[in-house]
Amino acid sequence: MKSLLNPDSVKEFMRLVATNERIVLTCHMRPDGDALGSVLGLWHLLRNIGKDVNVVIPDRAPRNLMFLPGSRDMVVFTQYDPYCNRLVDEAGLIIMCDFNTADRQGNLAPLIQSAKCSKVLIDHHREPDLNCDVIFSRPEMSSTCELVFRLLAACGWYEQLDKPGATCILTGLITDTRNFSVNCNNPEIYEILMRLLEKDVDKKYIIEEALNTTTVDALRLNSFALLDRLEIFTSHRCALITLSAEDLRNHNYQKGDTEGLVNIPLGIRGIVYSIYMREDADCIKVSSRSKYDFPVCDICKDLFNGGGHLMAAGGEFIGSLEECRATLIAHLGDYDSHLPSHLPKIELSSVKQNYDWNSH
């Protein structure tokens, strides 16, 4: 496996770890498999080399990721604000994983950004905008967990990585590559997979828990979303799913219940990108995924105060769900130039096309 990290940055990271006994690990809001996999993978490794380390996350983790070893030991800022403040105040080093801007941490951001201790960023999103002592930013990598593994290997800590830590890291690789179906053209990813499997990690178990396990309420909500809330914009090759607060209440929505929903319409022949809008208490959450290198990151950046990867991005809209939907529809044509040519016809025999918003 090639060494892709700056040797001076690796050396400084090792120095910071060696000279600081108390370390805080943190990630972005609404943590996914890559965010939790990276912080928990590091948590296990740093504990194994004798560090006093804690994971502080902005809000609760989704249910489908609570199988991760160490997940019950994470401290949730929205539930334990004073304790989080004390942990950050006492830390000599903060390691931030899987986010590139402070606003990705929501209400936790002021506490983390105002901390006087040393900070390290480990991330694979574009254009990092954080003040840190050391930055490992590699947008070309499949996941932050891939970057974490490469960093641990560069530090010579592979032997100290145990099965629980390797399980967490592999979870991030699996979830961000959709079980090695996207962002996985670099052959070295499979070498990393092999090295993690050498730690006796159960890949099948991770896939079952992180990707294939759900609840009755979540299954009914996702089925409802696809049956009654899916729109297809044929000329723009776009699929849109919108779920209102009432829709969520009617289906007993819990955090993580619609994880992966935005990916499903990409299976429709001829669809290039998929957008999912969910009405939250204070804003509309927007998620997007695409194929054929279509830049959904531009849509999220231009329209929804967000961004992300070329084919996987998100954002937020301040306003009503109807206004958010209307904003997207008004600008769909702006991105048609990025559509590939010679796509197959979209069959719509059983799918609503641009249905009346009032039907909501």
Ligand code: 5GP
Given for the second form:
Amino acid sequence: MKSLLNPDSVKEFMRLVATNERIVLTCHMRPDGDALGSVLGLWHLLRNIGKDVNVVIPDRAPRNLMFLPGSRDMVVFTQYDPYCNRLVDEAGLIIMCDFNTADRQGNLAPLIQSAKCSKVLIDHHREPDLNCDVIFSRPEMSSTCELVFRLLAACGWYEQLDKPGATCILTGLITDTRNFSVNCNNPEIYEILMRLLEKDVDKKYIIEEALNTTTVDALRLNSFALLDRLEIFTSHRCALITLSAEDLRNHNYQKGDTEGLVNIPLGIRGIVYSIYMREDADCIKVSSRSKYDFPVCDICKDLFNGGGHLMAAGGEFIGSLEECRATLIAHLGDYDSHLPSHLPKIELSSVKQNYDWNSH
Ligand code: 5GP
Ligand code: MN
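Form predicted together with the named molecule, following the form predicted alone:
Shown next: the complete complex, the earlier chain at its head.
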């Protein structure tokens, strides 16, 4: 495996780890498999090399990721605010994983940003905008977990990586590549997979827990979303799902229950991008995915105060769900120039014409 990391940055990172006993690891709010996999993977590793290390996260993890070894030891800011303050105050080093701007940490951001200690960023989002002593920012990588693995290999710590740590790192690789179906053309990813499997990691178990386990309520909510809340904007090649707070309540929604939902409409022949809007307590959460290099990150950045990757992005909208939907519809045409020129016709059933939007 080629070391793609700047040797001076690796050296400085190693020095910061060597000279600081107390380390805090942190990631973005509404954490996903890559965010939690990277902080928990590093948590296991740094503990194994004798550090006093804690994971502080902005809000609770979704239940489908609570299988991750160490997840119950994480300190959640929304639940233990004073304890988080103490841990950050006492830390000599903060390692931030899987986010590029402070606002991705929500209410935890001021505490992390105002900390005077050394800071390191490990991330794969474009245009990082954080003050740090060392930055590992590699947007071309499949996941932050891939970057974490490369970093610990470059530091010579592969031996100290144990099965729980390797399980966390492989989880981020699996969730961010949708089980090795997107962003995974770099052959070295499979070398990393091999090295993780050599740690006796149970890949089948990770896939089962992180991707393929659901509840009756969640399954029904996702079915309802596809049946009753999916709109197809044929000329723009866009699929949109909107779920109101009432829809969520009716299905006893729990955090993480609609994880993966936004991907499903991408499977429709002729659809180029899919957007999902969910009415959360504090905002309308927007999530998007695309194919053919269509820049959904631009839509999230321009309309929903967000960003992300070219073909997997998100944002937040302050206002009603209807306003959020109307904002998107009003601007769909702005992005038509990015659509590929030759695409198959989208086949629509005449039975459900009320869900079809040919006119926009
Ligand atoms: P998801 O749709 O899974 O929530 O997020 C997909 C990607 O979009 C994530 O990797 C993340 O980088 C980005 N993303 C999601 N929500 C936001 C947001 O509110 N702001 C920004 N800047 N990026 C987001
Ligand atoms: Mn990621």
